[in-house]
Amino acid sequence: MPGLDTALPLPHEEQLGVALVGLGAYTLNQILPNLPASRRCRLAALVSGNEDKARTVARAYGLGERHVYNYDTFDRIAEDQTVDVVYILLPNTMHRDWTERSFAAGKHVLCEKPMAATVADCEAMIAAGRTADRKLMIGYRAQFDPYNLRAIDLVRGDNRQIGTPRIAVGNHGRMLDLSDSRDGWRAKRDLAGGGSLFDIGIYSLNGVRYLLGEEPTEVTARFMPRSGRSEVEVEEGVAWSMLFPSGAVANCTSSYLIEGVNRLQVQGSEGTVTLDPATKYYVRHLILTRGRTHERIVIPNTNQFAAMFDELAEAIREDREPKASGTEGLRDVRIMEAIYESAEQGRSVSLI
């Protein structure tokens, strides 16, 4: 056996069986292609509103049509042995009904963030996940990609670098094409929940909150110009502020007016970290300054979603919490909903 550089995986029997449901963009352009990289994790069962593409799809994956499910036979996957954990990748609005289905059919739920459209709906997963003995993890990939972990160590782990950490900006932007249909939906109050704020500026928030290694205590927030887009129920821009108890600041943004924004930084006492591209799916740069010395990190071989299913399939098989729980995932839809608040309102709105 020659040297490895990763990990072979584990027996078919050993793995979880998963199932995806919904096979919209992501789904098939990304977490398709990446699950087999799992060590831990296999694809197990297909479910989706469109039986032909999913038949399809099953094919090419060389699963058999037993394994593929439509939204009303989906309650039938309880009876599936092959499925232990269900990868819920509707849009957000739906999350709530399809991780509470899942539970009631005994499986484990990974879910696509934002966790749900409110603080009450996230409350009602974490509540269903407890009463079915099953694990809930949302999937913040961005959590397990190595240049992002990297960059946590060097603004507060063992490998700090740039002294005490004072502030951290967060900027997520992309233009909101409604003639693509994986973006139609974003448009829609009553499927997206929020707009850019929900979509992209997560990534902002959640990412200053994981480099910081803290929780904000107050958040100030407004709204930026919209389009005029008639069809655009949601908001398309928003800017906030939030305030940490170590006295860092977060200063960030969110758009659906502007291109290829994608950027993560902790300025410190010492030195400087920086994400750009982020939480891009395959690029990422990481770049840290200390002075006039500026020093390109570079991580070879690096997998964000099989990291991600690994964790989960851990955490089950250890029967503990998995990283990027519900919990955190609730930490964020309530963090956004003081963002809107303030918005609103015009004021600063309080996280204590």
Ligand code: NAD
Second form
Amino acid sequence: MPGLDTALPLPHEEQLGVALVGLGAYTLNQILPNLPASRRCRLAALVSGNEDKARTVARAYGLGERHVYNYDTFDRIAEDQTVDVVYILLPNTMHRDWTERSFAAGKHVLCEKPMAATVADCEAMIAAGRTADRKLMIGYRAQFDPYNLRAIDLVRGDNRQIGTPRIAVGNHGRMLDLSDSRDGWRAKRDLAGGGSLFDIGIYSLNGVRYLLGEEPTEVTARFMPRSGRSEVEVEEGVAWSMLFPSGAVANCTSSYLIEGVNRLQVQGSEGTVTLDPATKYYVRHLILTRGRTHERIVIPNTNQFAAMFDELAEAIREDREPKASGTEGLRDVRIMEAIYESAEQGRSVSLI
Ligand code: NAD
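Based on the form predicted alone presented above, generate the structure block for the form predicted in complex with nicotinamide-adenine-dinucleotide.
Starting with the chain above, the whole complex follows.
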């Protein structure tokens, strides 16, 4: 056996089987190609409203037709012993129902971000998991990304380099393209639940929370100007700041009207850690600045998707809460509700 760059996968029968619900852009372009890099999980079933697409994808990934379900036959997945985990990759407001259906079928749940549209929905999802005695994890892949983990270490870990963290910055932006089917539902309140904040601003929010390692106590927000497109029922931009118990302040923005902004940064008394891009799938740049020195840190062999799947499988095996649990998803939804409340009412909102 030569020295291994990455550990061998577990034998097939020891891996957990994952059913993917929703064959949209994220499932087809990122999850299906990266799932085989997981040591502990493998593809076990597909659930889709489009039978032709589901059959084509199943054939491509060597999955038998009996493991293909549609939205009506889904509940039969309870009898499918090859499926341990249901991964929900549907529009945001569908997350709660599908989580509850999956728990009712006796499966563990991995659910995409944002966890749900409201705090009440998140709480119902957590309660359903407890009743079913199954695990619930939210697809916060960046929390498993070695670049983001190294940034945390530089800010507040054993290798901390920037002194006292004072200011965190989170900026996420992209153009909402209504001619693209994956953005059509994102413009609709009843499917998206919220606007740019729910879709991409959540990376800024979650990012500054894990970089600083503390919870905000107060938020102040304002909406940014809209495009005027009549189809867009949700906010297209919001800027907000958050206070943290240590005295650190975070300044964040989220926008559907700027192209390709993807940044997290923490400025401390002795230096600055910058991730730009911070939360992309395959390219991240990590820079440590101290005085006049700028060090670019490069980490080889990273697959945040595989690391996320492996964490869920380990949590199930060890019967513990996974990192990025339902409680973590709920925290972000609660803060996002407060951000909207602050922007609507023109005043700060306490989170304590
Ligand atoms: P998408 O539009 O490409 O896919 C959505 C899927 O849901 C499609 O297959 C669509 O057919 C299906 N669907 C079922 N009912 C629908 C309805 N009533 N209206 C619209 N579509 C319906 O979207 P996506 O980009 O794949 O996003 C899916 C989920 O994944 C969202 O919750 C999103 O926030 C999340 N996501 C996460 C990441 C990440 O990096 N973690 C990246 C992209 C998307």
